[in-house]
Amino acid sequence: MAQILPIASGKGGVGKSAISLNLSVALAQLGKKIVLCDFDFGGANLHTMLGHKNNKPGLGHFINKLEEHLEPLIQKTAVENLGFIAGDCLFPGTANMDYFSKRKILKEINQLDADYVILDLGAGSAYNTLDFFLVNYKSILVTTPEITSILNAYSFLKSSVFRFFAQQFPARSEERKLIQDYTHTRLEGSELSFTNLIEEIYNKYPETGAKAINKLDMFRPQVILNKGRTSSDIEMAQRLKSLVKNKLNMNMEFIGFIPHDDEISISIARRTPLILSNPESEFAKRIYPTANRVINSNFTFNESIFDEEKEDEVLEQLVKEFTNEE
């Protein structure tokens, strides 16, 4: 089975498209066989940096039911072990799936015949963008050193661990209520913090508020901090990790320190990665390591998106009162 490896950014921006595009040309040098896919529904572009034309079918095809199939999808790219299924965004729509659209793309990407798929999803904290961040315990989350940057990667990730929370619970139960009444409260400028839910939640309803946190400890998203210029640098990753770790009782790991690099752009614009087309800039050289850690990492599969009772619109309304988005 393939292990499915999702890469969001909090704000758009950040590098994310560059960094999916040369990690996944790394994994496939180094032996590993590698399905790219371009799940940025609203603005599919990864065709363009990899030099391909608009001209072939890709998700969309496959949404839209013209295609059974996401294998037949698959495009050969100029890197052996690397295939590439486009976004396609000729169809309208095709960036508000349903859940049992999601369901279905998840299945057929598990028979992909690959060690690795990569999602490149759309920047920010839309819906479609959360649930396949979490089909992953350990999905990936690019950032940069700005502080506007580091604080859209934090609130991506109190949305993403808010979503995965409710998700252990059945849509209409006593749990998913509490959540939903926390919500309300918070919304009425109390200080309450994740992790007084969490607490609220085991005191109430222990058996399965503990079965909910066991899963909780599961997420563990992996950050790649990108375009860094100095060591202080370094220093806001640290408290982006602390920050994540006091308000959200969660774990997080970082994975790669991505110097700036200024050829990023004249790659993108000469539509040839860059590891490929300068294998010794400081860029391609960071790339090479943070692809042996992902290879070393325990990835594992976040079954509850297959759950058929969960909910969409209840999941969206709680994420959006929690994040206090209009």
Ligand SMILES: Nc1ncnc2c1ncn2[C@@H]1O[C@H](COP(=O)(O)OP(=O)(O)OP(=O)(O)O)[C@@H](O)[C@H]1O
Contents of the next structure:
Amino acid sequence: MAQILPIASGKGGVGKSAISLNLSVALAQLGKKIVLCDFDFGGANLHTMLGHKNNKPGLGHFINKLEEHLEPLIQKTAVENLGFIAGDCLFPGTANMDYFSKRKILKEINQLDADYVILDLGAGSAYNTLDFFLVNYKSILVTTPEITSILNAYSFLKSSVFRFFAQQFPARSEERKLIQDYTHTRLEGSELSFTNLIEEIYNKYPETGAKAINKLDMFRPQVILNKGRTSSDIEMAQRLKSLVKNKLNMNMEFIGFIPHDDEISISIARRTPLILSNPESEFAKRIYPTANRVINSNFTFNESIFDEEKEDEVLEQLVKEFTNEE
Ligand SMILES: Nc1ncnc2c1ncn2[C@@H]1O[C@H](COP(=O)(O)OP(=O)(O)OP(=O)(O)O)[C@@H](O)[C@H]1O
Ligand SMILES: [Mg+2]
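So that was the form predicted on its own. Now I'd like the form predicted together with the ligand, please.
Expanding to the full complex; the earlier chain stays at the top.
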């Protein structure tokens, strides 16, 4: 089964696409079979960075049911072992995807003949993005050392951890309700933290709570710091790590420190991944160790996304909403 590796960011423009692209090339060069997918719904641009024309069917065709499977959408690239699935640029408005489309996409991705399927996600914490980010317990988050980017990375992780924790309980369980109520109370300005929530769930529901807490312990996003300039940037990374540990009780790992490199803009203008046009560039040299860390990571697929029981509940809920029963 292919490993799905989503790449997200809290803030836009931090270099997700540049990293998704060059990391995919590096992994392909290291002998892994890769499918790179443009999952930036409404903002797809990987085709341009790859030098492909914007006239081929992509995810938009699948979501709009013009193509039944993902496999035929894979485009060959100039790199051996690297296939590409374009985004939805021929179909505006795909961003509001329903649960069933997401589930179908995931099922299809799982069946692709690849070692890794890399998803270049859109920026921010929209539910669709969070859901795809949560497909893997060790998805990648990109940030720059800028304080705004670090704080947005923290907010993204916070939204992810709440959603991840809630997903561990059935759709209309008491535990879910408690989490939802809790989120609302927080919005009203309470000082309660995520760690308090975990405690409360555990005290009230020791059995299901303990299970969810164990899962939470496995949730370890991997972070890449991009556009670094000085060694003090690494301190910013450490601060993010401590913040996440203290406030969210969550461990995150750093798998790459990528320097700021002006050659990236040149490579985008030339529509060729920098790692191909200049493997000796500072950017390219730091992508390879990151690719090796990816290969050595023990990825875990988040199987609760495919939970049949939960699907039935969601289906039931949707039918009720549709027929105004509730
Ligand atoms: N390491 C780097 N050094 C210098 N410039 C970089 C680096 N990485 C990315 N950039 C530049 O930052 C800009 C944004 O990069 P990119 O499009 O990859 O970001 P993104 O996170 O995918 O953005 P979006 O949120 O719009 O999808 C581009 O102009 C790119 O040239
Ligand atoms: Mg992008």
